[in-house]
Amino acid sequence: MTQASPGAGNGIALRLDRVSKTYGSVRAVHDLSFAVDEGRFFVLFGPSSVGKTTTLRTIAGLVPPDSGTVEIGGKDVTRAPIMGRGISMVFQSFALYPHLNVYDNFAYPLREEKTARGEIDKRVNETAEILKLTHRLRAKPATLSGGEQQRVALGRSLIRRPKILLLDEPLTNLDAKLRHETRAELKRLHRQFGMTVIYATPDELEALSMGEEIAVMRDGSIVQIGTPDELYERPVHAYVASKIGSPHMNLFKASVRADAKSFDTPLGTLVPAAPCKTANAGEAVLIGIRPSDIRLAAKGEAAVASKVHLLEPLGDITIVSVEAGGEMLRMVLPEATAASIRTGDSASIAIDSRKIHVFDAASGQAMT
């Protein structure tokens, strides 16, 4: 597993060291370790049931870990009470108080902390202005749109000025347009407040467009931590390669040739420009090629014969699925290039040898 590198001049806002939690026979998180620099937007990414919510709840103090430690600002808070951690959490369901108007939903956590009335009024109005909700302060949650409810839930957390803001799939209940708008709003708020954000999502687009660093999770553990570019260009595991990038990486079986530098594949012999760290003749591997690294071959260029299976126009680009050597591959072409292609056509394709990824077939670990 690769670890996040500390940012220049930043302290560590949060550190988890070998945290594990089980519920009966279900392993929610296992041996989880990572650190987040102050002011970072850090994303926990993976499908349902990989341990994202349990991780957030453990950080917040809602769930005590079976083992391991949680540090916030260098202080061990593993068994500390929820209050005093400097943590605020926004849940997927928003969890607004239906009988209170927006003003009182904002004010509630401050009243619980016995904040002075004048300070409450000041911070409620400041928060409402930032979130563009000033005109809705007297409205009840039931009369708000989904986007407005989401902003109220955010505001109720932001008003406490937490050191760390935890967001558990906060955009799941919004439609596509609102999700797009709210992603931009969250990034703006992150820059404005400068707080540390831990954001859990199963949505690849959310992870890549919002996260400064992303932890790709699987079965309660972290497979790789990196920037969006690092995860896309240098996945350390076939699992990461299959989750990051849209369309996802083409993966197919192959075997190492006698020279330990080239591979027998359904597409013929492939020779990656980057040598493998370790490769033994006859060893089973997975070859990975991004759709953007396959193109139509130029005349006279070494090419692989294929047949066009499906065209998916997406405006300025088209995803073209081709069958080659019994494998279905996807490539991304400019719309102008794909315009002359038809389903059933023969197509000669070329693969960028500098962008071939090789993974161990048994372990899934990257070999290049």
Contents of the next structure:
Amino acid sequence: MTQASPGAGNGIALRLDRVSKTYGSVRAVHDLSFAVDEGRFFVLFGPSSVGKTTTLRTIAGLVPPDSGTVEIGGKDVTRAPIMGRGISMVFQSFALYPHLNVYDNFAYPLREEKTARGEIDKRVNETAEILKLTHRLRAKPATLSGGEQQRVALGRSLIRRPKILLLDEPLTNLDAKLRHETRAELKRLHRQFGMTVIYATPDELEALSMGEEIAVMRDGSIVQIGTPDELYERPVHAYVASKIGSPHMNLFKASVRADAKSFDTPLGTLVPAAPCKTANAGEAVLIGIRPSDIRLAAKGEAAVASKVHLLEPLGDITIVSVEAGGEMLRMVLPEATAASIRTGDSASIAIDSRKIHVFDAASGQAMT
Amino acid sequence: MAESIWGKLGLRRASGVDKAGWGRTLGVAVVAFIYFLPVLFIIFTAFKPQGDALLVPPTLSPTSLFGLIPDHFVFTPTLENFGSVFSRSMTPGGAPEATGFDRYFFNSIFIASVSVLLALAIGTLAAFGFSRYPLKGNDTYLFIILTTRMLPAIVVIIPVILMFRVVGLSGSYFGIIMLYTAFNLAFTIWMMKSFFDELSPDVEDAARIDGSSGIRVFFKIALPQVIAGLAATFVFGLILTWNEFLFALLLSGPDTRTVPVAMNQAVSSGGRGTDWTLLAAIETLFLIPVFLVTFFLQDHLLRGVTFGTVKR
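Mind giving me the form predicted together with the partner chain, seeing as the form predicted on its own was just shown?
Next comes the full complex, and the chain you just saw is listed first.
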């Protein structure tokens, strides 16, 4: 197996600059800019109809953008035909050719490139082997299982050795167990072939587990691009904070105290580790705290009184929802600690105030 | 899967459909028999001796079924009528003359198949355009196309005849084929558009990404997926055109006469009253081509008719 280490490419594989696309009155993508390094596994993450598919279709050349430019390998391809972009795509619906068997589905892109017959045969068999489809080469797509259809779609995209592979929610139509397997399979294929991958998904787990770099999208624009760690540790927007991390970050309203360094919150005064330079006295803010940064208070520690609302045991951890100061907070406790808690109990909780995130209440932007 | 007796007969069941029980099958058989009875009667009449056609009570069977059917319901089958279709004496006691029906059958087959295929070729392209590259006012254009079939033929026949006279198209193959093609187009476009609408546009986009040009997407990806639709449209168009009488009567000439027109003239000329057994023989022969086409395309036809109603 040839090992191309991900992200080792020197150049930029793909660059979108201020791309906008409107369908009728619907703004699908607005002022979208990002660049992806060669060989990178790049995830477009956001809920459905946020513009992920339009972005992929623009990159592929299926829809021309209204404005902005698309560069592939340093060349402006905004108005270039689809052919020659070196791109292939896996559709959410798989989009297999229903009238062709698996062999011919694989061979289709090669035949369109006028590849020699012997070479086609070799590549098809190779691809079928990699994807464990050798025994299904004569089957029509309709007779395949969901997982097999998915692998055919992948194989058809990989057989041309694309420089960039676009994946549009490829796991959405699979059941839970298959999703897990296919995630591992996709990572393996990415390592094996070393191509740049642009992966669109509404699923946080897929994004975090597969993405080397994740772009969080909202209303056709990107809110933040970063590694999974960066998005988790330093969300630049309350939207990102509320989308990344499971369970999601607790967010509640607060205001800046007169000293401009600490905050009046329903849970008492909180002082962040580093003072917010941009905070002005009296300003309304959103305070965010990860469920894992709330714990039961030790004896003698400054604590907030709360009432237990809901227990969600998840094996070795339990998600505990408590009400404190009129806010509903979620915290993650080890199963052993949570075992003694019952719904309706009072609990003293302590918030690690060095770990709080501060966002502007109006714009949602992080304040530093 | 081994083919059952029904499969050998071409009566294949659509897969995934619940098999009907005996009761329902029997019910369908009874209804089918009632519908088929007139056709059966015509076919039997074609084999009857000339005098038997109007007997009351009618003769009903070519065989006594080993004595099961009383003798006065049994007729002696003959092929004489079929011979008379092509050659018979036109005057009492006269020598047999060729009737020209071989020519008329050729005309019917030629005119119907050429005009239906032509409409299919043009209409399928138009339907793909309407489905995939909608224009501003797409629905209006489609409606306008449909309006060409809204008037009964009798309403438009006079201007059509005048136009044909003026440009000299009356009595020519070209003229009648053009007319039938135009008639079939509206129906072909509407029908094929609905088949194209059912296809997943993702599949065609995938082909574009795989390197296909627009024209290759149409021929290599879209068209093979609507084979069933083409078959269904072909058969429906063929039946409509095959049976058309009014325009054929007024626009075909002696050389381009089709069977429905010739049939009318064969039985109503000579002032000897209607020769029912001859008529039945012509009708029976007339049924065969369409029956064969439908029979050979029936697998596609079934899928074509149920397209979109069955989950794929």
